Amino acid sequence: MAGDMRLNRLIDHTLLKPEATSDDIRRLCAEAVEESFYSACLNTHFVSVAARELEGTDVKVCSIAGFPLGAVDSKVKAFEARRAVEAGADEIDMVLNVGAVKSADYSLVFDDIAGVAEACGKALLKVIIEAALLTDEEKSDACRIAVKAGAGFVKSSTGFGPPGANVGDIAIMRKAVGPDIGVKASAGIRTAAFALELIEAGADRIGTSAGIQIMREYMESR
């Protein structure tokens, strides 16, 4: 890990319950400009809001398509991620389709995650592959569709499924993207040390609720 890595900036300060209203999304994107985080993210619903509130700054909005199952038709993840950008999403975290890679359909996968990498337009694409759900050969085989098809980033979980990042995860993940693509690490990171490790294991984002938790700690330790 670079010494002058700053942590905050790996950071996707996260809020995707649906219980989730207006003040608790101004609130999600003042503590993202509070900390320098790297994006607030948010479902498209709240895109237009996050847009105005983060305005003139550089944290990026962060929203989601086809999340959290990954399995509606590809036309309405492609129409959901068009849809975010155009309200002001910088960053689309699409879900693939999980039974597509498990019943190896991988030309579905590929077309699935096409279609959106083509309505993102210039928002970077992160393509959740949900790791837990999968093999680890079907972890680089998704992967390696996902960067194929127009993923900028990979990414392990919604935090919906299973239980979510782990190294060992991350890792493959990292192996199969190789150097030039991201890997973000997501679900259940809730202290310093857990992103620390995914860090070191190649995950170049973190996705977390608990980000103000995590610098707290992470600034304690220097």
The other form holds:
There are 2 protein chains.
Amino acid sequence: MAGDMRLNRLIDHTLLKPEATSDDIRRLCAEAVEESFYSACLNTHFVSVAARELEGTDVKVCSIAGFPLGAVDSKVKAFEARRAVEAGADEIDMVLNVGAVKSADYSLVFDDIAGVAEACGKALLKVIIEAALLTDEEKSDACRIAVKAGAGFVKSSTGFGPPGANVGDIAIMRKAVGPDIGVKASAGIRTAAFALELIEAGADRIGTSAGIQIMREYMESR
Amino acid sequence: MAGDMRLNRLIDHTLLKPEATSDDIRRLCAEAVEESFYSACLNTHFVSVAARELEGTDVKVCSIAGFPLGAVDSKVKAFEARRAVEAGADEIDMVLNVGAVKSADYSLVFDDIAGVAEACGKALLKVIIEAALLTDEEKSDACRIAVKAGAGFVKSSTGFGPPGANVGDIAIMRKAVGPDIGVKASAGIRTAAFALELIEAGADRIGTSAGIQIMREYMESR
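With the form predicted on its own already on screen, would you show the form predicted together with another copy of the chain?
Okay, now the whole complex, with that chain kicking things off.
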């Protein structure tokens, strides 16, 4: 990455805790505008609030589908994505069907993702593989299936289960998808140094709830 | 509880881990039949598998909606419940909108639950309040709203966030709903002794993935 990289433009400023209120989401959006983060990332219940708050800014609305377990009925996942996009989401982070990956039922994995991709329309689809639950081979397979099924990004982790992003997984994911698809590292990223390591390993988006602290550290270190 | 209580008939035998496979769910159902548990509880993707496995037995199919964050769009929650019931679920454990409870937006809390209750039709609706995130007053309020909105049960915890069931919360929930509504204790219940404490405090259903171990301990202690 060049020295003039704008780290803030790689950050999805994220608040997915169940107890978040509309006021918390409005604060999240204001911070995202202030820092010029790439997006604010929030649960589907808040998409319309965020779309209003972020209208006319350069900050995108990012929401989720089948999150965080990925084991919901495929039609529900697609419906969730469609509703979020209709309410103003620019990007959808869906969780693939982890159990189907573990069973090597790759046609189910594909169909589940393709259904959400169709529901997304022009919105960007990111597919969360929950890497910590997969073998290295399954990580690669999952990434390749996600791309074939219409994903524009693959993403490492939900943050609600096993450990989050690590450098090794991001390298595997980048290798699997090649240079033209995005790789989002997420969960447990709380320092600028770690964010930069993940970017070095191949990430071009960082999902974190610690974006403000990360930017402060980053600016101080330059 | 009387000495002849059939503890097994109070247990929802539960497997909600994202990496569970269809084979794992078939095993869960077989165990539920063997032990004559009240239900097998699983993600919506597996409802049709479980309905086939449990057909003709006395074990119910229990699934979920808006789980575990509760912050999905209300229409998605209702759609998820409807799909699960159509696929054969007898009971739906939904998560209420925790953020709306924290904001004291009780009309939103009510409407969100009522939409799922309608989608459930004759299926039993349990409303998870995620007690560990609420004040005692919010716990009582949430339980009373759930009952008004059509819940047949209130339930303590998802098991995917903060700590699970405890005796104090179950007592508060039982007091809030009175004798005619069910109270399900869930998350972190791994011993017969703890299950019996929770039942003593007012629970009449136990959600656990340790049901077999609990029954073994229970039978040995009698």
